[in-house]
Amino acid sequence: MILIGQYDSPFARRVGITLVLYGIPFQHRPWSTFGDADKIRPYNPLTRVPTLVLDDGEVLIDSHLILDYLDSLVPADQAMFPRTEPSRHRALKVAALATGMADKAVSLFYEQRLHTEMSGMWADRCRVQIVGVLDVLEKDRAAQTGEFWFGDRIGHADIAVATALRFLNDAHPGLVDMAGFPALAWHAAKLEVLPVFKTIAQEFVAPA
């Protein structure tokens, strides 16, 4: 498999640490929707990332969708959605959340960055978005007991919520203190400190 995606986007490096969680080999194609996006294209017209190329030469877009074809890869009880409700549906809309959050953060930093005049309604709206989302994820985060989100074990839930909160803060520095939402700062601080979510980082880098 081949993984198209720089890691300084939430939606790729969420995939890139399933694969390397999962065990599945797969090749990194760093790759910049700005700066490549003529290498990308040929795979993918929507120059989004991620972009993941199966070994059949199959192309899977959009990280949910590429997770859940990664989940149907192995045994029930490894796959990281829980399989039976009510389990499955509240880790779906937990990710489901925190990659919203992530995609507004994406906007606004656009809006702040590729236009002269940025729209102070559209801003003023992502923020909105952003914090109304981190309010409702700090207080499921809050009521549960164990070590991760959902059991003893990590789930896509819990690396869609620190990919989504690695980013917001490298691309938008002070925007919100998260002293204000600490279930979700230890959450975030206990995932990146370990090895694959090391491994599978980057630092953010702006568009040219």
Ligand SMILES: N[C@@H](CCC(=O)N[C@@H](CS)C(=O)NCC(=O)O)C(=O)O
Second form
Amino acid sequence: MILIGQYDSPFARRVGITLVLYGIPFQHRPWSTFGDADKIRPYNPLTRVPTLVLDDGEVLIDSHLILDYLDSLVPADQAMFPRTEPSRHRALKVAALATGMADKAVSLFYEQRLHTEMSGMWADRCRVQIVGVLDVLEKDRAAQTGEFWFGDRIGHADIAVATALRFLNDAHPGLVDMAGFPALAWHAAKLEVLPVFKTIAQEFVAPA
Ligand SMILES: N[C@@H](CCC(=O)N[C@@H](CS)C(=O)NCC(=O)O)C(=O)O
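Based on the form predicted alone presented above, generate the structure block for the form predicted together with this ligand.
What follows is the entire complex, opening with the chain shown before.
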């Protein structure tokens, strides 16, 4: 498999972390969605990352759908989204909130950097959405007693939250005071010291 995308993308990073945790061998192409768009386009006309090229040449896009595929490659009890309800929809919801928040952080960054005139209305909307998600996730995490969000084993929800927070704070330093979200700050710090999080990581590089 070939994973396309820089690890400063929270979406590419969650896929890279999952590949390592599942022990699935892969090659990494740290291509930029802007600087390397011409390289990405033959695989993905959206020129977005993550893009995963399978060994048979099939191409998967969108981190959630890629993780869905990777989960199908491991035994059910190892899959990082639970296969049974209600655990499955609870984990999916946390992951969706986290990746949705990351989407808004990306959108806010593009608004601030790529438009000649920034829309204050759009930027404010993104900020409200980001903080709204953090409020909900903070309450949820604070109510959980396990080492990880849903018990004693790491899952996609844990990874989604940590990678989204890292992106948010790298791309928008000072936008959010993590002291106001102690459970989330603790959660992210605990994951970021794990070897796989240290290996599958990259300093944020602004699109150029
Ligand atoms: N929903 C997608 C979001 C992927 C995404 O937004 N990736 C960004 C990089 S962080 C990207 O490719 N941006 C370039 C673009 O949207 O044109 C996923 O989960 O994979």
